[in-house]
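Presented below, as structure tokens, is a lone chain in the form predicted alone.
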Amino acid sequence: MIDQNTEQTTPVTTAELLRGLVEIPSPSREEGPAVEWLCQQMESLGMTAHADGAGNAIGIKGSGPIEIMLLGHIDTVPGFFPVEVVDGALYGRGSVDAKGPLATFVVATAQASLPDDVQVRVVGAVEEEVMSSRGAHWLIDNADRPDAVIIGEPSGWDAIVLGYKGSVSFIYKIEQGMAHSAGKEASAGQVAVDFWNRVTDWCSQQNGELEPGFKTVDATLNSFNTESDGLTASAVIRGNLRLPPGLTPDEAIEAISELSGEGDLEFTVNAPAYRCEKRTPLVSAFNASIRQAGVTPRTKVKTGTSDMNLVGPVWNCPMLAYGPGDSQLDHTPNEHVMIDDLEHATQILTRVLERVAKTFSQAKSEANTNG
């Protein structure tokens, strides 16, 4: 049966959403208007939304005992600029890397026909952009498992992303007595020089033959910075290894300590890589709604990081990301998502839930019907 309480009560595209979105700055700790804009917003469209205890923002449809959860990120990376639309583009910093994704969440859950035992929860999360993740750790503490889960990413509207790798973050530090350039004993600049040599071998020893991409660990240098007082030296390199399925963070890191020699180092575990299953009714049903569409569906898997890193393996439950956008424009002063695309994603989200909303329902009919 059918929930007939499916109209929204406020017409509003997607586009109109995630402008009035990335209008309001949320930079990582800073979410809170935003989460309060998005819950009115939410409402107005028909759904109960509230604040939950970490601050994500929470809309929900329904009151099934079959959840669907569509776990997107509100913050964004520092940097606002001006918001605006640009020959059916629109700009502004979250465009893309997630308010775009969540805007599709959204309109997408007012606009699907459920069965009255499923509902579908938004999710905005905090803090996804900094190492931190309190929202999807809040979640992972405080929710129930849900029967499936979409993570908002960008993906681009007629592809689907199955994995992400890991990432540890790293600090080098060395502090020693100044040596002279003509001298025989290296500066601290070399010293740690050395060390980020030797981290980047071990990678190379690690990938042997294979490509740069998801099965590769990567080492990033993110900065080096040399300082002395005339007595002593220092140098600190601050760095990234994004790692792939069956290297954990733990391995990496017992692995770059033995690289250390006389400097200190510092990690902090973002987390580590995860793949999803390809063969689920969520899968399924995003193949048909993007060929429904006209186009052949893609697949993907991504060498960042998501929430799905974290909530993933606790879960273990059908799960993949997806979203309009171009995700080479995260973080970028030329981040901008095309509407067009925005709506595409919109039209096949809507299809996607009515379908998994189905085809749960009807197995748990079936499963009560044979018990």
Second form
Amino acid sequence: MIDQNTEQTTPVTTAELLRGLVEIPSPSREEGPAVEWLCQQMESLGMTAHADGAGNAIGIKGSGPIEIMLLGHIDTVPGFFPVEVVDGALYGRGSVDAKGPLATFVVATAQASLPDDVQVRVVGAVEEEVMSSRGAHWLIDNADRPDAVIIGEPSGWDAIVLGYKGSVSFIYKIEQGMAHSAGKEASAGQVAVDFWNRVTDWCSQQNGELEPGFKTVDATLNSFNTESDGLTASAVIRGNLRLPPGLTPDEAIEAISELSGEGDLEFTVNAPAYRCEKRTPLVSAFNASIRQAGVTPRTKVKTGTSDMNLVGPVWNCPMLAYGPGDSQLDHTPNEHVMIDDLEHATQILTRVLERVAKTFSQAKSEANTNG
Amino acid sequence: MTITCPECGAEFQLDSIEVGEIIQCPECGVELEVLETDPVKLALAPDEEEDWGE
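Cool, the form predicted alone is there; where's the form predicted together with its partner chain?
Up next: the whole complex, starting with the chain shown before.
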């Protein structure tokens, strides 16, 4: 049963909505004005909208018990630069990561025709770009588990993302009394380098013959500092481990801890890896809708992290990430998205929402009929 | 319905399929995308790409 809930009071294209959104700077923890503006826009498109307890922008269409959540983020990394359209591309901070996907979510939801028993909830989450991930954590603690989730990140308009690696950060510190450089005792810097070499050796042992990628554990040296006051010398390494599915943060922490020798280690678990199920109504709908646009759908996994890493293990429902834009432009001063890509993605997502909503609605009706 | 794997030729049964669905041949393990259902048309599912970002 399809109702006629598609009326809009303010027709808008995704490019128009995105332009307005990127013109409001919203680095992490300063999302308020952008959230307020987006809520106004969503209301003008016929949705109910509010800011939740974390400050996330929430827009809801429909009121049924079946919920499809479109979880984007409204914060960006710092570095605002003028918004402009050049040769069919919209330039601006967040145009790719991830206001483009978020604007696509809003317009597709406004366009989609939904059964009465389905609601679509658009979330513009706060603080996705920083370690706190406050918006996603608030949803985990306070929102009902959705029936399906689409994460708003730039997959490219003709592709979906089915997994993200995990991430653990660490700080290694060694402090020891000064020794003469001509002596036999290793300097603090040398001890730290030896530790780092043990870390990379451990990664190589774990990875075997695999090329670095989604299935490997990879260490990144973020910084290395040494200092001395004439009596003691110290060395500090800040590093990161990108974790594949199957290697938990606890397992990685245990392994690295055993390599620390005399040094001290502090760990921060950013997120475990998460891999989505491929055989779901969501994936089917995207494949069909992308093919309807005249291209072959692509499937990706990513070596970065997103809010999928946090909500995926908790909600454990059909999930994937989707959005227009080239993620290699994430966080760059050249960040831009093609306006044609925005419109392709919006039409693809509109069809996906309508098909998935109908699938879930029919499945529920059949379940009720069968008792 | 009876499905024929375009990769190995094995025949297997499924209750229902839908366009866009990814199915797996129980014989050779290959993943297949359903392109059409009437008549059934299948293609090898695209390989997963690796990307970075976010």
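Nothing here was measured: the structure is a model prediction, and the numbers come from that model. Rigid core: the largest C-alpha set superposing within 1.5 Å between the two forms. Positions refer to the first chain, counted from 1.
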| query | finding |
| --- | --- |
| Yes/no, L102 Cα shift of 2 Å or more between these two forms with rigid core fixed | no |
| Threshold 2 Å Cα movement between these two forms at N225, rigid core reference | yes |
| Displaced residue check between these two forms: T299, CA, 2 Å or over, core reference | no |
